[in-house]
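The form predicted alone is given below as one chain in structure tokens.
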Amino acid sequence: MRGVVLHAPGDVRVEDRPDPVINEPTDAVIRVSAACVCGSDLWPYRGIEKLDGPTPMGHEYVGVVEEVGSQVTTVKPGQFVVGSFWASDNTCEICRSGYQSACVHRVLMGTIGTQAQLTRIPLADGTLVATPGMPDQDLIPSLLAASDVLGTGWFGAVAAQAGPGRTVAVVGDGAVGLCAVLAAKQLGAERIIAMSRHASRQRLALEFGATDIVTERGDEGVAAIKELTGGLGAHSVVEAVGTQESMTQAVRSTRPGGHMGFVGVSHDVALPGDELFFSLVHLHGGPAPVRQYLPELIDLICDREIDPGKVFDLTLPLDQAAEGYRAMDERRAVKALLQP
């Protein structure tokens, strides 16, 4: 099969790789219908995360089941499935509490690589959710978004307790931030402030439900949020970047007693204890338990109530994956979809 391998920062290649096989009786093998490049893939692409040799890439995927292990009971060959970027058994005590991304047996799909024609899914019963029949082709991008960025944005909005009567601010206008806007709208937020400097992303944020756009960053961005909220700050803030600036901006944009959900993968972030102490802000976040939300998200997508697939503004064949990485790195694309 063909699959994406990152050899060094900036060096993306599509190569012949061995076809995956069933290693454990709980595995499944799927034929990938669509994969994509994630913002977190850019950390090793830029050399910020170090590689230990050539690395298969990708952790977002949808596709059709080809083969299942002897212990798999919830999916079968021929079904179209969506899975989380964390494989989980969905039966351990942590999973049952709704945090499948911290499953005691979890496997990060990025260690297997899903930017490929085929991929192996560990813990298939707990990881994969079948769609109600074979989806229409135009729904595949949205179902792919559910595998990570929609589920992550949703978790961020839930962690921030977005809901009726609340003002939500979203720090970050990448695919996760835009999906957090969509989630806040679905959760019933009264006002949604998207922080973005890019016209195309602002337009999509407004389409997804944003009521206000703030273009400023840092302390100026915080001041703009305060001005829009009577000097208090937002009830709910979603941080969807993972940098020092974005985290600080998010904390300072949250009103005392408010809630902040942080879902950007943090790199070299340090928050001063005294500022947190006096902020009186609730913090909750981390790797999103996407599997918790997949059934609901799949229903919303298949019923055409939401269209998160609009975050994909570049579609390429798998063999042109390197261009997808370049386009996202240079901010010429929000998110690149790869067609194996």
Contents of the next structure:
Number of protein chains: 2
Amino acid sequence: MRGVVLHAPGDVRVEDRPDPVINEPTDAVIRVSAACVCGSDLWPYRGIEKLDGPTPMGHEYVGVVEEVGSQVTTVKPGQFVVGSFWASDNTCEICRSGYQSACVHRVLMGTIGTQAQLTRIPLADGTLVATPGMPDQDLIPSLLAASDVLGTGWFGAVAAQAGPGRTVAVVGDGAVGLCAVLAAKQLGAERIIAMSRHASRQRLALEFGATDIVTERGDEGVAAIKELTGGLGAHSVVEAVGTQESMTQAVRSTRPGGHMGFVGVSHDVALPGDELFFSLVHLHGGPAPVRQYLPELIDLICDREIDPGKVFDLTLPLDQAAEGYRAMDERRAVKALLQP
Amino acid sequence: MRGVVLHAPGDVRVEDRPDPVINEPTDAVIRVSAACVCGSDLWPYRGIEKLDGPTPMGHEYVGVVEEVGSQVTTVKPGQFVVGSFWASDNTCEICRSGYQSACVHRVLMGTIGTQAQLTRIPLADGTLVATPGMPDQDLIPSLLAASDVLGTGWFGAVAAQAGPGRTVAVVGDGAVGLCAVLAAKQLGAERIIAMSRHASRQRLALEFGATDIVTERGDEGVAAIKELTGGLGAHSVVEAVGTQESMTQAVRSTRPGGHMGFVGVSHDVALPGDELFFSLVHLHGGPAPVRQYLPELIDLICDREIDPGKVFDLTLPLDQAAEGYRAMDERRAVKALLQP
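Pass me the form predicted together with another copy of the chain as well; I've looked at the form predicted alone already.
Next comes the full complex, this chain leading.
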């Protein structure tokens, strides 16, 4: 089969790789219908995260089950499935509390690689959720979004306690930030402020439910949020970048007693204890337990209530994956969908 | 009147100071029945926090109202009152959301000084809560504890979501940590692990409701908590110290999806973003909104349901305040009560 391998920073190749097989009786193998490039794939692509030799890439996926191990009971060959970037058993105490991304048996899909024609899914019963029947082709981008960026933005909005009567600010206008806007809208937030300086992303944010756009960043961005919230700060802030600047901006944009959900993968960030202490902000975030939200998100997508697939503004055949990475790196594309 | 003034690190003096007067129509002046030395008073006493000249000390107090300003309506001369270390209007949007310690008009009592015979209370209507009648003398230490350490430990336990079915670990065996144990018990926690290596503090923790004692610190302390919780960590962890070591210990002792309440005043702490991110812990803390809890705490004390006054293991006349500071600094006393 063909699959994406990152050989060195900037060196994305699509290569022949061995077809995956069932290793464990709890595995499934799926034929990937669509995969994509994640903002977090850009960290090793840019050389900021160290590579340990040639690495199969990708952790987002939807597809059709080809084969299942002997212990798999909840999905079967021929079903269309969506899974999260963490494989999880969905039965351990941590999973049952809603934190499948910290499952005691979790496996990171990024170590297997889903930017490929076929991929192996560990813990298939716990990880995969089948759609009701075979979805229409035009729903595939949205279902793919549920696999990571929508689930992650959703978690950010939940962690920030977006909901009725609350003003939500979203720091970051990548696919996750845009999906957090969509999630905040679905969760009933009264006012949603998207922080973005890119016209096309602003448009999508407004389409997803943003009521206000703030173009300032850093201290000026904080001042703009305060200005819009009677000097107090937002009730809920979603951070979807992962840098020192964006985390600081998010903490300072949240009112005392408010909630900040941070879902940008943290890189070289140190939060000063005294600032956190005196902020009186609730802080929660991390790798999103997307599996928790998948059944609900699949329903919303199949009922055509939400259309998060709009975050894909570039669609390429798998063999042109390198161009997908380049376009996202250069911010020419929000998110690239790859068709195997 | 007599009042405590810190002249330099280690130099505590009790001096004649001018009697406080009503400055604003919202002020009250109270005759202090009891004040005390706070763990946070030790930071400037030890020279870790910079002093800006001779400073009146103290922010915990109970007493009898002497005089009120023309706009004060909820308390009157002769009433016994308890207040928090932040004066707050209790009417602004932040106060109404339960965060009186971030009131938009707040005044820090530490800038006025309550280790004195008399003290001025700004925003008296919002700040002071009268007890039902004149309390028995033996209740005064507990009511004084409500003014800060009990309210702060309570907030830590609430922020950590201590409650039925949950295992709570408390990092720090000072008065606040011990009160967090008491709070966790009152909030219905199933199991309460006090982290302490001092026999007398361990005894009080057990008396307040601790079910387990862990004497290890740092990574060994974390390992001990994991050992007691099936390898997962506690559901709820209260941090009541404020150092890098204690914050790290608290984050690592909390299970993914669990809640950490931090109430130790943060000094030279930097939390690595990636550790927070991958911990999936909920983090909340800061200067406790004690005012929120005062009516409930006063009722529990006056009904003799709780006896947090036991944290005072040294009682001195105000004129011997210096010995109270010394005893706490040398950890000969958990907390010193001063009688003006």
